[in-house]
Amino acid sequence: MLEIKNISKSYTTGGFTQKALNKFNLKFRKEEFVSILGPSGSGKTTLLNIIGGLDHYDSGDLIINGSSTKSFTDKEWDAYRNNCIGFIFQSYNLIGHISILENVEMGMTLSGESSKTKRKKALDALEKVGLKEHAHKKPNQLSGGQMQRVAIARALATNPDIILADEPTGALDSKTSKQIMELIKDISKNKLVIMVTHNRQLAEEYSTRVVELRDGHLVKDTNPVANEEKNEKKLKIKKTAMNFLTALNLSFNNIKTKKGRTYLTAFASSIGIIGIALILSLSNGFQIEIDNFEKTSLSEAPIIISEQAMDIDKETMMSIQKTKNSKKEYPDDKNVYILDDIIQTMVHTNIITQDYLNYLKNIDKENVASISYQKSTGINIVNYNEEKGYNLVSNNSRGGASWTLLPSKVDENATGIIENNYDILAGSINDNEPGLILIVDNRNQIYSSTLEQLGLSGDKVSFKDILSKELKVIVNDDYYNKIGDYFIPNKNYEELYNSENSIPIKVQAIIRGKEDKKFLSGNGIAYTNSLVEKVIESNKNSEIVKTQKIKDYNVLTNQKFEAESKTNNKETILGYLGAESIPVAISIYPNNFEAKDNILEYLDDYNIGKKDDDKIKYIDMANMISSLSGNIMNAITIVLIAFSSISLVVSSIMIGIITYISVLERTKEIGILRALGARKKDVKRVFNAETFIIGILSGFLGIVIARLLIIPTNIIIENISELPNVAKLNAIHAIILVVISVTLTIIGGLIPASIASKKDPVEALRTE
């Protein structure tokens, strides 16, 4: 069955080379109990090795039922030990952190049985050994003699052909050596048992036959195979194969053992996961809280149509970069190149015509909410007040004071964007009269100037006072005076209040953003459409107004008109001296998203086919200030992520070194798993497990850690800024970086894994 044929093996230590096994020869029956006997250095434990496939023979061949192990693999010889050969050691070799029972199974759970058949086997092999009772004990609460009972056990579970005992009675008492010896003696009616002592008594007085070495010969055998047996047994060997959950329950039980160093480690690692979470949650609650700020106050925000518009699409900023990029940085040569200027390289000029009016007249009404055509006409007014008199004010005043076009419904039936986002604290609004509407904050509050421009004065005024408080718009006829071909404005304010010509208007309804509108907290004036019209007709056939047409400078400063202006040219003069105009600006309010899509679209579809100086381009308000937002929120979240990724990189060093500890921590583990058979990639995936759990342990901590963490951070961001709940961890983030966590902690893992997998299991077993 076993024949030893010519073996030799060295060993080479410095400059010294030891010859264990010189030539040796020795054949072996299918069932006897053979004692090798020989001090120490004879080759003894070498000869046991070799025949167990721990070791491997430097020349020679180790012959099983007729078959050769010259060509064997790794693989094969790993199949081997774990299918042919049963081991007995002098220090039982028990895996510590499991039990008993899972130390009996462990063979048969390398070779794949099944967890019924593998538990029914290693309960019998321990029912053999008077230890069922003990199954479910660790080894450390056992007596040696039962712990050698326990190796025997294991042993016989997977039903080897051959028993290799190395010194099994040499931490024993003589009491406890002979109850195992008579064991082994036993196993030995159908077995070949090899047992190797030191113990010649015991040797004679149990072993079929004694074999001696010295210095690596055979020096004598009391029994030789006198003829070649014949076995028409041909050689199979199932491969062994340790499945994930086996390595994770060994990685498992053994860290069970460590739980404080365990716990350490992974709160260790966990800390970068709680930094990137705690950011990731306040990154996800800030884009909600601005997803809800887009839906309910940017919802309505206007797409505002201009004469100028900034041209920021992708394709441009890519040009732009492109355009930057293509010349040589820090160049030798004497030349300066030019460069375009960004901003006008952006700014694209607007040409709104009769045409393109007409277009927006046709526009679907269920999607705008109002509309408003901001025109360039100068509108003067004239306040009175007891302290200071008679002040002019215009629409185009500065100083604190806003003025605005209030934007008309285009369905009088329907909802308009003021009444969507104000509150009416007093009085009502009628855009079709000429007047004003005062816009207040959230506090109630305007600016001085502003008070001061409706003609009032004082830290506090009633809505009373501000409701029936007359204004008068001048009429260009009163307030231009002609001196031959020019005109200079009427500086008697008093008559031109007084005037008969003049148009009273009075603040129709003071106006407050709603409280769920918290981005309308400014203050201002708006004048209804009506007023703007009125001011027109009573200006457009004004004696100035006609002298502007047929005169080809400014008849308010005597300049000369500039064809390129945007500022000095005639169109623009007549504009705001209250001729017939095109609009300078039109801002479109949208119902809502989905209508804003819809006037997108709408917008969109007049460009296609014109050339781009022909194009009429819009600021989409709402992209705008999301984008921004977001963009702001994504830079800073890629920068803070990027930082705490810092600590990741720190733990996955230090999980390498914690695996590395804990391999040499289980050398002997590795040594006794190798003896059972298991693999190199096995050992490597039992210390896989072990960083697999601990990545699992450290990425579950980490969102642990960093939701309660999250608590106190959302009462901080609310006494701070008022918003209630911000940081909310997305349960897609939290998967992620639990993955990131367990891929980091097995990256760490890889080398001191590949290491304990190369260890040698010979060495592995002597390891303490």
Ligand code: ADP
The other form holds:
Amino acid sequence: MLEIKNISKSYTTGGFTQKALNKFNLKFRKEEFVSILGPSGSGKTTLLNIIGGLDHYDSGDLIINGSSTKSFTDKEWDAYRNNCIGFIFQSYNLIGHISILENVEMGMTLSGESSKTKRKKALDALEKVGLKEHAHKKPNQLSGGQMQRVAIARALATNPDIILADEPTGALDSKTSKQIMELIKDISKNKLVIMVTHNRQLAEEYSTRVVELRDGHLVKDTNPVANEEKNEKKLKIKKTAMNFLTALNLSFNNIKTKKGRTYLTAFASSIGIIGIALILSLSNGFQIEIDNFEKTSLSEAPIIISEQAMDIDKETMMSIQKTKNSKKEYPDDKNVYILDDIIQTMVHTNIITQDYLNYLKNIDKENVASISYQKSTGINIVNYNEEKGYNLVSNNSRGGASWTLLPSKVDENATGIIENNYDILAGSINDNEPGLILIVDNRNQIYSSTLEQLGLSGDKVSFKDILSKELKVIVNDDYYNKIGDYFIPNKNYEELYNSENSIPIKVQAIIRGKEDKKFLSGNGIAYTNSLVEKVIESNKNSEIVKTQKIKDYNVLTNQKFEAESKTNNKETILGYLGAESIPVAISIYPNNFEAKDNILEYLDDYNIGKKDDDKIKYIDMANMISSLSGNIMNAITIVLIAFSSISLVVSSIMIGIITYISVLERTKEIGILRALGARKKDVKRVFNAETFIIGILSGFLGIVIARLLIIPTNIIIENISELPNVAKLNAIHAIILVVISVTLTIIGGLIPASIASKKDPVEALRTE
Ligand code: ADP
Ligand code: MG
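Return one more block: the form predicted in complex with the ligand, after the form predicted on its own shown previously.
Below, the chain from earlier opens the complete complex, with every other chain and molecule after it.
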């Protein structure tokens, strides 16, 4: 069954080579009690370790079942130790942090035995050594003799064919020694027991054969195996495997014995997680604040496509105004001044076509919070001026001073565009009342043509004069006289002005772009939405509209409509005649600044390859704010990335160190596990399980602490910025952080775990 053939083993330490075994030969029977005697250092332990597969020979061969072990793999050695060998050591080598029962079960645990049979076999073995009632005690609650009996029970539990005992009574008094010897002798009835001892008397009294060693040589054998003796019994070798749950349980028990340190470790490594959790909660909160801020500012400052847009960028515009203008900016006096007319030529007139409206319908809805279409209609106004008499003004007259529809609110809750962006210098705005609003630039200037349209003149006009001026909106049936199938406008403006059908209107208010909104430097006349409604109301059933609706030519000019034309088509003419409203201004409210950039890009694309007259230009009111908040976001992101990477690195290094310390502390346990047949892989698992537990613990601890720290953080932020509850930890982030913590601790522990698994079992057992 077992034969040592010509085995040599030497150790080299510090350049000095010591031959522990020198060409050693020995054969064993399947059932006998062999005692090995010899002075200290003669090679007894080395011999036992080689037989047990804990240590490997340099040369020669160990014959098991008649076959060589020269080509044994690590796995086969592990299985051999687990199935065939039971070790009993002088210093008992029990694992301190698990119970007696679990110690006895360990060999079966390693071989993957079911917990039921494991328990039964372990209790049987404990019964045999008379310690069944102590099964749930921890090793340090037993006496030396009891501990050795536990070790014997552990060796017996797997029912191995060979029991190897290295000075099992070396640490016991003579009375206890005898009890242990009786136990071992009993075992040897149906097993091979090889026992190393110093005690010649015990050896001769109990064993069936005494072998003596000196300097690695066999010097005496009282009962050598004769060559003709048969050795049929075969050793059974079954592969071992420990599952991760066992490893977890083992580590969990170990961790439980040092709670304080475990919590400290978990806390230390959770600092990284706490940091990231806080940063995430803050950036989360700030992101929400920024989103809100963007939404509000964008609801006050939409992208506007109106009939008039500046054809030059606002910087050029402002510099022209500066160099050409000596008048005071933001004056306090109650007058409106006349502007140099050169700038008027820089105004671009947008003709919003059906084609463009269709284009807008295809805009990416993800970017848009809402789009509001302001609709207008042809409005004809007659004014009276003492010098120039009665004059006709139309909002449709292209190229004239800028007439715009007063921007309306997107919804009831939104703050008004006007209130947010303009100062009301005189009067008050009432959108429910037909009327006009005069917009002046930052020097209170307007074009002379604008002033003329109001029926006023001069270089300087007082607010009072403007607000008291009365104009008349004339209706179609007064204005257009039917001649056959055609209409001609009535040129008698005085008659029109004084007609009782005419709607009297006034300038409701004079407004100016706020000083902090310099980009609103335009000027002109705006009219209220109720004016549009009123005009449509009076004109939709007028004679000219009814006629135009059934004719396919322009009833004013006798021109045939052209399908391709932007201006000469039925729809535009009907709009002009006040039959229906046509969109004159479109306000697009983006979701956020990034969305706004996407929308602008989309709007710019429309103009590619178009003639200048056909281009549609927009006003980007939020231009100023966007770059600012973009910078804030970038800064936050950079800080976030920097912080997270530092804390990630720190915590994984720390876990590596801590696991390494644990490996050093548990070296002995590694040796025991290996002696019981644990594979290198199993040892690795034990430590990976430990880092896994610490990782989970530190992850949860980190989240809990971060959650607590958010409370004072929010109080501080509220004191500084008046924003309540900014920092918010979102549940998904928390889960991800725990996962990261576990992953990182496992990664940090990989190297120490692999160091542990590579430890030489013999040396590991030797450490204290
Ligand atoms: P015994 O058990 O008979 O006292 P050992 O088998 O432990 O003797 O040791 C035999 C010889 O080998 C001794 O001289 C010892 O110093 C040496 N030896 C044993 N193990 C090692 C080792 N791991 N490293 C260096 N020398 C060793
Ligand atoms: Mg020894």
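Everything quoted here is computed from the prediction, not taken from an experiment. Residue numbers count along the first chain shown, from 1. Whichever C-alpha set is largest while still superposing within 1.5 Å between the two forms counts as the rigid core.
In the core-superposed comparison between the two forms, residue 725 has its Cα shifted by at least 2 Å. Once both forms are fitted on their core, a CA shift of 2 Å or more is seen for residue 381 between the two forms.
Core-superposed comparison between the two forms: the C-alpha position of residue 710 differs by no less than 2 Å.
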